[in-house]
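A single chain, nothing else alongside it, follows as structure tokens in the form predicted on its own.
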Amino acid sequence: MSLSRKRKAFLFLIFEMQMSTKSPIGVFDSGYGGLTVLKEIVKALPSYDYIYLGDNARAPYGTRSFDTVYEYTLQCVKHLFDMGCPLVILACNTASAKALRNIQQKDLPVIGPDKRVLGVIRPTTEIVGKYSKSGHVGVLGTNGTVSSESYPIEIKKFYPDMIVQQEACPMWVPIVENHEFESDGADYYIRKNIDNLLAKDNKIDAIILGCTHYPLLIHKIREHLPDNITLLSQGEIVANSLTDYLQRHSEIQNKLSKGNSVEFFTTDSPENFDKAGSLFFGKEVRSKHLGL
């Protein structure tokens, strides 16, 4: 073997050794929305390493069946495990609603008994009662999240007497992903869905944004909301919940590496992901392609 080839082999070995010691927090979403959650997690916990995986090639998940969402989500979780992640956050409401329970109860004991997978629904439902004086709350989400009934079910565990109304907003994600934030169409559909929700219960005083795309519409949503209604966005809530979780679970925290790094992967075009992803993440994103 020539000297240059030996040197390359040596450098590659060093790279592999470095990668093997990295144990990042994995953050998964069907597309871009989870970047709004990752943004807040990195802000709250900047010292850790992170890997973000967006399954853009198969997005959106919101209209897919429970079985399909479960299959896709499990594939991506396994990939993040293979990339060294001992902890994975499903930063996707649809995946959290349709796949999380199965993965936690059925798959983890087999594929990763020492690993953990967490979702974004439970942290929000745990604290919603702090923001509602009337005991009447609303949920705005995708078809998949709303039809799963995950929010009403989880909220009832913490607040048995709370009244929960939901409204599916199938046009909101396309509005965001097509950058139609300021269009007349955005105003029309946002106003329509909010009016539909409030028509179901005029005592609602807190609304959960049950999709990680929706924070990009938050100024428009507030324009069409009465002033007395509190709007709950998940990014900061999930970040605070994760901070608390790691403080309580040293067995997981001690496995995580701290190198202040963030890596991005997409199952579709990195060029397209970087362009849209930077909008969601709030700063430049440079991704790599991951084939499933």
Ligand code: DGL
The other form holds:
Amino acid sequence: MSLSRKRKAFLFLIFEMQMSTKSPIGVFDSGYGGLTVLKEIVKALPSYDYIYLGDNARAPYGTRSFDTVYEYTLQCVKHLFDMGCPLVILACNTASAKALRNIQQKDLPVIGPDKRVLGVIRPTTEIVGKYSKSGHVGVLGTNGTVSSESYPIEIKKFYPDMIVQQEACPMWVPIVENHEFESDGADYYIRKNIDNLLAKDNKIDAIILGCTHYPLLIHKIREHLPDNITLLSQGEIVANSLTDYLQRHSEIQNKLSKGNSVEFFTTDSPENFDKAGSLFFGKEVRSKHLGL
Ligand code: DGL
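Show the form predicted together with this ligand, please, because up to now only the form predicted on its own has appeared in this conversation.
Then the entire complex follows, led off by the chain already shown.
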């Protein structure tokens, strides 16, 4: 073996060893949306290592069937486990709504009894009562999240008397994915869906943005909302809930490595991911391709 090939092999070995000693927190989304959550998690808990995986090649998930979202999500969770993550956050409402329960109850005991998978719906529903005086709340989400009824079901567990109305916004993810944030089309669909939601119940005083893509539309959404309505976006809520979870679960916390690193993987083109990803993450993003 030539010296330079030996050197390459040695460097690769070191790289592999570094990879294998890391036990990062895995953060998963169908595409870019989960980066809005990762951004807040890293802000709240900067010392850990993180791996973000966006399944951009198969996004959007919002219009896919229960079985498909479950199958895709499970596949990505397994990849994150293989990359050394003892804890995975599904930073995607659609995956949390359609796959989380099955993964926690059916798959984890087999594929990772000592690992954990958490979602974004429960942390949001736990605290929604703090933001509503009227007891009437709205949820905006993808078709998949809305039709799963996960939000009304989870909210009732914490606030049995709360009145919950939902509105599916199937055009909002494509608007975000295509960078049409400021277009007339964005105004049209945002106004339409908000008017539909408020027409269902004019006492709504808090609205959950039940899709991790929607924070990129937040200023437009605010323009179309009456001032008395509070908007809940999930990044900070999930970050606070994770902080609390790690304090209560030292058995998981102790497994996580602390190297201040964030790595990004996409199932589609890293070039495209890096361009759009930085908008969602608020900082430069350098991703690698992951073949499924
Ligand atoms: N970001 C995902 C969510 O929170 C939705 C995007 C998609 O439809 O894939 O539901």
